[in-house]
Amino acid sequence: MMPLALDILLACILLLVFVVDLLLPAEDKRGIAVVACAGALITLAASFVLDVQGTAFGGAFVNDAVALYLKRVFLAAGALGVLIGMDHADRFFPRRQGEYHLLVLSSLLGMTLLASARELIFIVVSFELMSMPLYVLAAMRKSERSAEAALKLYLVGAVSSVVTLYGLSLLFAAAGTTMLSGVTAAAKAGNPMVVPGLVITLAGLGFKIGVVPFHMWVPDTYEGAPTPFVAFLSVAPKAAGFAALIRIFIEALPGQKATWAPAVIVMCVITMVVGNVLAIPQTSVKRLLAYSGIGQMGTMLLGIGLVTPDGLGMLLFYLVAYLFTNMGAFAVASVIEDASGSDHLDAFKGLSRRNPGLAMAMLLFLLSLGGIPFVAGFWAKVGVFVAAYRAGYVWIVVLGAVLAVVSVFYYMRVARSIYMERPVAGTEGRVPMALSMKAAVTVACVGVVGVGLYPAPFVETALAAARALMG
C-alpha cells in the first residue's frame, strides 16, 4: 500500500476536516482552514520522507518520479490556495467554511490520483473527482457574477469530459483494454482507431487546460468567480490537465509523435499568439491575467509537443514557477478587489503609496510572468525555449522572444498604474490585508525570488523525472 500512502493520507485529512467542521461551533469555523492548510503541508512533507514509489492495482496506479513531482506541485498549490482563501471564506460564508475547504481538498485528491493514473477509467474518474468540486467552489459566493462563472465552468467542463471520454473510448476500442500499456501496443500494431482517438482526446484535454481554440471559458470564469478561488483554479487544475497529457501522449504514445506532435505544436503557437495579443486591450486585471494565462499555457504545451526529455523536464519546472507567480498575482488582485470593489486597472493606481509591500510583491509577480531576469518565470521560459532550440524549432524561439516583449508591454501597464499614477478619488487610504493573505503573498514572493535565484535543484529534479519517464 505504500504507493498509495500520500493519497490515503490526503483522504484522511479530508475526513478530519469534515469531523472538525461538525465539532466546531457555527459561529467560529476559522480553524477548519488551519487544519486543511496544515494537512496539505503535512502530506507535502511526507512526500519527501516516505518511500512511496511503486505500482498498485495491477499497474493501473503508479507512483514514479513524474507522479511524485506533480503531486508535490498539487499539494503546494492546495496549501497556498487554502491560505489565500482563508479570510475570504471567513468573511463571505462563515458558516460554510467547512464546505469550502472540504471541496478544495476533494479536488486536490482527484489531482493526486490523476497524476498516478495509467488506466483510462481511472483517468476519467480522477478528472471528475477533481472537476466537480470546482463547479461548486466557483458559485460559493452566491452572487450573479459567480453563478454565471460557475455555469460557464460547468458547461465547458461537461463538454470537455464528454469529448475526452469519447476519445478515450476510441482508444479502448483499439486496444481492447483500458490499460495504457494496451493502447501503446495497439498504436504499434497500427490500429486505425488510435489516430481519431488521439485527436479527440487532445481536444477534450485542450478544454481542461484552456488552450486555443478551447479557451473561451477562461476570461469570463476568471472574472466572475471569487478571486481567491481563481488563484487555485488558474494553476492546479491546469497542471492536472498536463498530467493527463503526459500519461496518455508522452508515456503511452511516444511512437505516434509524428501524428500528434505537429498538432500540439500548432495548437501551442496559436495559443501563445492569441493569449498575448488579446491581453493587450484588457482593462480588468483579472481578464488580463486570464489571457496571460492562456499564453502561458501555450508555452507550457510546447514542452509536450517537443517530445524530448528536456522539453518535458522544463514543463515540469515551469509548473513550479507558475504556481508561485500566478497564485501570487491573483492573491494581490483579490486584496485590491476587496479594498476597492473592482479589479479594474484604476483600482491599482497609486498602490505603491497605499501599500508599498503589496506593490513590490505585484511587481515581482508581473516580472516573473513576463520572463524578466532573475525571477522564477525567467528560467522557466528560457528552459522551454532552449529545449525548443535544441529540438530544431528555431522559429518558435524567435516567436517566443517577440511575444515575451509583447507580454512585458501589458504587464508594465499594471506596473505603471501601481507606481506612476495617483490613486483614484476615494481609494487613497491604505490597502488592508488579513494576516493569512499576508502570509500567502509572502510565501509566493519567497517562491518567485528563491526559485529565480537558485533554480538548480528544481530544474535538476524536473529533468531527472522526465528522463526517468522517457528513458
Contents of the next structure:
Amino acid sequence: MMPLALDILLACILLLVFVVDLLLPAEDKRGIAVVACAGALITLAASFVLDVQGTAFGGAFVNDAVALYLKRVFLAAGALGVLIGMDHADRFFPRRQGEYHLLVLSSLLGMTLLASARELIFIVVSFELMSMPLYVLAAMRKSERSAEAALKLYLVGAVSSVVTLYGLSLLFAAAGTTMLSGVTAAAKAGNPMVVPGLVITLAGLGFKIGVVPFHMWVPDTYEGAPTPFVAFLSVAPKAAGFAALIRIFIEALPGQKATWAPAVIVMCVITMVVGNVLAIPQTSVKRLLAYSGIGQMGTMLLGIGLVTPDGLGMLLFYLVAYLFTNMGAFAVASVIEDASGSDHLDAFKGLSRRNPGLAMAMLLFLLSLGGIPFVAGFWAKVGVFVAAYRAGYVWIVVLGAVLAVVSVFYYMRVARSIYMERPVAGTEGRVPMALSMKAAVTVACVGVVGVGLYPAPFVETALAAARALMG
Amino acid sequence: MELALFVLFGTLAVLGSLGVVLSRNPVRGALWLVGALFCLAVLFILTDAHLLAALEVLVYAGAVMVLFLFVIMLLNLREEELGPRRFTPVKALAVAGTVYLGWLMAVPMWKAGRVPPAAPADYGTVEGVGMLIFKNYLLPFEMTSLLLLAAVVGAVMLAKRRM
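Condition change, the form predicted alone to the form predicted together with its partner chain:
Let's see the whole complex now, leading with the same chain.
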C-alpha cells in the first residue's frame, strides 16, 4: 500500500465535503458535519487497516511509527472536534457550517502531512496548511471578541511562521539541501550555521505551541474564539507543533542536544510555573483552561527536553490523555456558554442540579487535568515525571509535584462551583444539550476513564514508536 | 564588479526594509517595500536565479504591492489617527534583540566563509525550476493548491458576513 494513502483519503473527503456543501439546501446543512466526522473516523479506521508504513518522495515523506501515532491523535481530535462543533455551528452560523467543517478538515490534513514531513519546504507548507484555516475559524462568530481573537491568532501565527521559516532557512544554508537528513549531516560536520538556525526555529515553534515567553496570545484567543473550535485549537495544533519539534530536534538534531535541550528544559519549567500560577486568579473558565493548558504544554515539552525514548514516548501518551481531557472540558464549557451566554465561573454554579450528567463529566475532566489517580491525566503526568526522574532531573519532579497540587486547587475551585454552590438567580433551569454534544462528551468521558483504567496499550504503542525513532 | 553590485543593492535592500519599518505613513512604507523587493530581485540575478528575479518583480513588487496600496488607500488613514511617535522600552529591547541576533548570526557566517558548492547547469532557468517543482517538490506544490483552496474559502466567508 502506498504511504500517502491516508492523506489522500483525507484530501478526498475534504473535497467531498466541499461538494456536499454545494448540494445541500441552504436551510439545512447539518449533513455536512456528519460527512466530515464520518470521514475523519473512516481515515482513522483506515490507519489501522491499511499498511501505510514506508517512505515516499525520496524520504521527504515518511510514515514511521511516530508519524502513524500522531496521525491517529490528529484524526481522533478532528473527529471529536467536528462532533463538538456540530450543534454550535448549526445554531450560530447555520449557512456557513459547510465552510466551518471544511476548514477543520483542511487544518487536519495539514497536521497529518506535518507528522510525516522530513523535508524543510514540506514542513513549512504543511504548517501553513494547518494554520491558515485556524485563523478563519477563530473569526467564525460575528462578534468583536471573535474578531479580536482571530486577529491575535493571525498576527502571532504569521510572525511565528516567519520566524520559523527564517530559522529553517539558516538550517538549509548549513545543509545545502532541504532534506532533514542533510541537516543532520551538516550538524555532524560542525557547520556553524546550525546553532543559530535551531535556536530561531525553536523560538518560532515555541510561539506555535504557546509556551512561555511566547504564550501571551493563548488566553485572549481562547476567550474570544467560538468555544467548540477552541476545543480543537487547544489540542490538535499543539500536538502538530510537537510533531514538528520531534522531527526537527529529536530526529534530525539529536547530536546538538547539548545546545537546545537546556533551552527547552528552561522553557518548560518557566511555562509550568507561569501557566499554573496565572490560572489561579482567573474567573473565566475558558481563560482558566487556557492558562492551565499553558501549564500542561510545559509538562509535555519536558518530553522533548529530556531527549530520551522514555520522555518522547510519554509525551506521545500525554497527547492522547490531553486530547480526551481538554476537548471534553472545553465541550462542557461550550454547552454552558451556549446555554447561559457566559463562561464565567458563576455560570457553572449549581451545575450538579441543572444537569447532573454534565456536572459529573466536567468533574472527571477536571480530575484528569489535575492528575488525580486512575483517570487518563494521572498516568500521563506520572509517566512524564518518571521519565524526568530517570533522566536525572529530580528537581523538576519535585517542582512538578508542587505545581500539580497548585493545579488541583484551581481545578477544584471550578468543581466546588459546580457541586457546592447554588445556581445564580435566573439560571436555575436545566442545561439543555444537543444529541451530538452528548455523544461528544460521552466519547471524551469514555476516553478519559478508558485510558485511565487501561493505559497499557497506549503507553506501549507510544514507547515502541519513540524507541523506533530514537534507536 | 559582482561584489560591488552585491554591496550596493544589499545595502539598498537593508535601507529599504528599514524605511518600511520606520516610515509613519503606510503609503510611504509600501513604496519603500517596493524598492526593497526590487533590490532583492537584483540580488537574485547576482546568484543566477533569473526566473526568481523576474517573478519577484512581477508578482511581489508588481501585483501584490498594487493590492497593498489599494487597501491602504481604501482605509484612508489620516495623520492624527496614527498617534504620536513614542519611544518605549519595548522598542529599545526589540532593537537590542535584533542587534544581538544579527551578531549571533554574523559570527558563524563569517567563520563559515566557505564557497558554496557549484550550482547545476540548469540552475535558475525556467526548466530547472520547473523540474524542481514538479519532481522533487511535487508534494508541497500540490499541498499549496489545497492551502489556496482553504484560504479562498476562508477569505470569501469572512468577507461575506451574512449568516
